[in-house]
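For reference, the chain that follows is the form predicted on its own, supplied as structure tokens.
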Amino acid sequence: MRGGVKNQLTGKEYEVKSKVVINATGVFTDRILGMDNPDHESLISPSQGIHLVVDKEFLPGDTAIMIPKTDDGRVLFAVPWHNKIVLGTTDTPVEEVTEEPIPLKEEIEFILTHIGRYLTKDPQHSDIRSMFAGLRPLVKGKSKVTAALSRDHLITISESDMITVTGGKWTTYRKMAEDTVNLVAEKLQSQITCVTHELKIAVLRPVPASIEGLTDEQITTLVKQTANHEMCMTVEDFLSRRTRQLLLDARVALQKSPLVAAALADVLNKDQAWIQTQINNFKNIATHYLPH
């Protein structure tokens, strides 16, 4: 198989040649599907889910609490994550799938509304240190409420040969990965299975979840760590992935992106424009993040 593929980082383009293609795309799923067979059946049910993070006074302690069912039969959660406490979740269907899923009013009155009983305090908007939402990839099934379709991983072969592998969750990654890997061993007639179950993850110096109190040469120093270490190439990497600073508290990441963007310049070889446009495209990202 051929194809083509460009760099969003640097514009650069390259032709790929393949012997299969595998189809991981999540949410993306049925639209890549697409691309190989416009009359394609579709596979996934998109379904929002939505965090509100809060400060630890609302749940003082290191013990989490569930609430098994509310009102309307949902679970809620709050759950102590490095000092803050994250509030959840949502199960809500959605047509559009969007690479940046924005928590829905409903959404986040949902949570204030009913965690409220359960915790030392009402939660208000303005306690709302930073909220996100995620889209599930649910296998599509019969039923119309989608908390109730599989969270199991689907593995399919299309007429090209394209292996596509969705559903699942993050605790059986793995699990879809070596199911995948096996079956391309097996179309490719070789002896080499999936080493997961034998892998460790590699941890290197460990960044702080949060940046919140160090100085700006700490953080400077960080920065470059994961630069030089850790692959990390945009603001939005360092404060999002690299540390959590985006998901715990997103006006603090909004102040210190500034000298990320500059500390990141400076590893990566990159002008005073390529700085701004990093400042630019994390403030864009970041305001969704914060309460309205």
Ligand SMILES: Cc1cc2nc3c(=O)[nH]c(=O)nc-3n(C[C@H](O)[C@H](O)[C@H](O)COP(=O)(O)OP(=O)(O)OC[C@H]3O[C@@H](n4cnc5c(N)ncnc54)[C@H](O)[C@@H]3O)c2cc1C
The other form holds:
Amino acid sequence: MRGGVKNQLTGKEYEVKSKVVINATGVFTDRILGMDNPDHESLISPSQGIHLVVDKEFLPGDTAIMIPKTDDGRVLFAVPWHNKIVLGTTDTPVEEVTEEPIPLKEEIEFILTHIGRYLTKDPQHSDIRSMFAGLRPLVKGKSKVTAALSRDHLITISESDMITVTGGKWTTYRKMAEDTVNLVAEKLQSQITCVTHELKIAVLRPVPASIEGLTDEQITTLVKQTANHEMCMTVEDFLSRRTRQLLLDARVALQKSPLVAAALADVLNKDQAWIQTQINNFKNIATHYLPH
Ligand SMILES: Cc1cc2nc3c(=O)[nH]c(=O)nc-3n(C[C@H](O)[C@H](O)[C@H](O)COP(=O)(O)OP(=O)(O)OC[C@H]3O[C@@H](n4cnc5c(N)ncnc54)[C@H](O)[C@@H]3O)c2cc1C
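What would the structure be for the form predicted in complex with this ligand, given that what you showed me was the form predicted on its own?
Every component of the complex follows; first up is the chain already shown.
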């Protein structure tokens, strides 16, 4: 098969030839199936879930709380995470799949209203340090309520032989990979089988999750380390994935973004225009993580 890929950092496009194409694009599964066959049957029922992050004082200690059934039958939790508390989650069916889903007002209200009675005090909007939404790629079923849909994964093969794997969970990713790789091996009549069960999960060099409390000099050193040794390429990379500052406190992340951009530019040899674009791009993303 022939296809094209685009480097999102440079804009450069490449032609790729391969014996097998695997579509493992989560909530975007149907979009790729549509490129393969515009008349394809849609597989995914997207379900939005959100998380709110508040300060540790709302749930002191190391223990998480799980509320298996709220008044309207939903699951709620409060989990200590890097000296903050993550509150969640929701299960909202959505029609449209977007790259940066935004928490809905009703979802924020639902969590704030219900979780208060299990914490040391009622969290208010102004207590939200960061909030974020994700879309679960649930496989379509008969139920109209996404919470009742299966979380098992599904593998399909299209008429053009594209393999699609979708619908699983983080916790089942190795099983998803194993089933897919073994299917590919079978199609290619190869003796090779997946070795995931023999591989240890890599323990990476610890980068602090939060940059709060670090001096500008310490942050600059950290940015340069991740750029030199972990291929950190953008401000978002550093503040959202190498550290988790955007998820822990979006305001702090925004404040420090010019410093991060300047340090990255130093290592990556970029100019002032690049720094400004990076700051603007990050601002556009981070605004959604602030309470609205
Ligand atoms: C709020 C929330 C809470 C959750 N909690 C849990 C939990 O506690 N435990 C659990 O096990 N699971 C949980 N999940 C579910 C879990 O996140 C998903 O089921 C899992 O990430 C699905 O894995 P995937 O590899 O199929 O898709 P994804 O993880 O979505 O990966 C798909 C990848 O494909 C990329 N992609 C898409 N289109 C293209 C394209 N055209 N070209 C190149 N790349 C592309 C995307 O950028 C993405 O990196 C949660 C989900 C949400 C939203």
